[in-house]
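There is one chain below, alone, in structure tokens, taken in the form predicted on its own.
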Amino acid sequence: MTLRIGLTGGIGSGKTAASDYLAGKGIEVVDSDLIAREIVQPEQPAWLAIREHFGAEAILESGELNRPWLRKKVFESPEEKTWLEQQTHPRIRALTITRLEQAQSRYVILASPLLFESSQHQLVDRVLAIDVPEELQILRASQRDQNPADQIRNIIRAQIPRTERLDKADDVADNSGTLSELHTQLDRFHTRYLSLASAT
């Protein structure tokens, strides 16, 4: 079986940077939030289910899903959110576990900023998380994102403690500096990937 890594952080800690910097290695990268969007495209399963149990209100007349009348009313209702994730969860978990198994680069990558709060990091064999300090997080995602700093913290809040990130990790790679400095530690982990791999 191929070699899986998850690869994790907190927003705005470069897990893009980093994935995109491996996938131009040859790495086959499996991106969970990809496969979510993916899941509840017009006419899947999850995007009927949706329909049918909220109603045409949650459907934009170009098909897509209203995310932000979506967000609103999950918000304003567990039970809801409990029946939401009921219907997505599942699905994004079985696809995830169809891509790892198809990939057939050296080693794969699972990206996903939710990586251990939603148990996915059972499906690989090592986590690598991209790490930088929280105040050059919320510097970084607010200026790409255009956000609020409060709404950044907030989203900051909702994930994993970064403390307990790192604790999990099998590997971290600092990106407190330059694109260059992630790079050569990728490189470096790249190279104990591929010895990995090879050993399996």
Contents of the next structure:
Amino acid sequence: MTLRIGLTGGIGSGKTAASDYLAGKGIEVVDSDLIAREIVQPEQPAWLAIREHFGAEAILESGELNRPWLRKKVFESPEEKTWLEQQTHPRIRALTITRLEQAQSRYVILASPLLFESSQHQLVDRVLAIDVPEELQILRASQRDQNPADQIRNIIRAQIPRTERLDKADDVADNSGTLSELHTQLDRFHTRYLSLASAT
Ligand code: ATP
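Other form of same protein, the form predicted together with adenosine-5'-triphosphate (ATP), not the form predicted on its own:
Let's see the whole complex now, leading with the same chain.
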């Protein structure tokens, strides 16, 4: 099987910047956020189960899930949260495994903001964390999304602490400098992953 590299990092750390760069070198990227959206597309089994369970209110006129409504529902009820996770998590995992298996590039990246939190690190051979200090995370993420710093801080609190992420990762790229400094580090990891891939 293709060598699988997990790519993670906190909000605004530069995961997309990193995965775009490696994708430009021909490396396939499986994006866990996209997979999570894909499994709840209209008429998919998880979407059908959600409509059946919550009723029409859970679905917008466009057919997409009514995410704000569902978020409120699961925020108010731990049982509903558990139910929803039971519907979605196994399907996300199954589709992630399929996509990793289908990859044709020399190695494949699984990009996931919650790689450790959702145990997706079990699906990869090695983990690369993109690291920046918290203040820079807040600055970059709030500039990108026009979100207040407090909101970004709350998201950071809900993610694994930075030190724990760094402890668990096999490789760390420091993205506190310029993008070209990030690319230089990624070039080195890319070379290493290619040689690991040819050794397996
Ligand atoms: P999220 O988890 O929120 O999706 P992310 O980890 O994918 O974030 P990016 O979207 O890659 O992070 O980066 C966050 C913002 O910071 C983007 O606007 C990006 O262009 C910018 N950025 C990333 N790296 C650098 C850098 N080295 N220098 C300047 N800006 C950067």
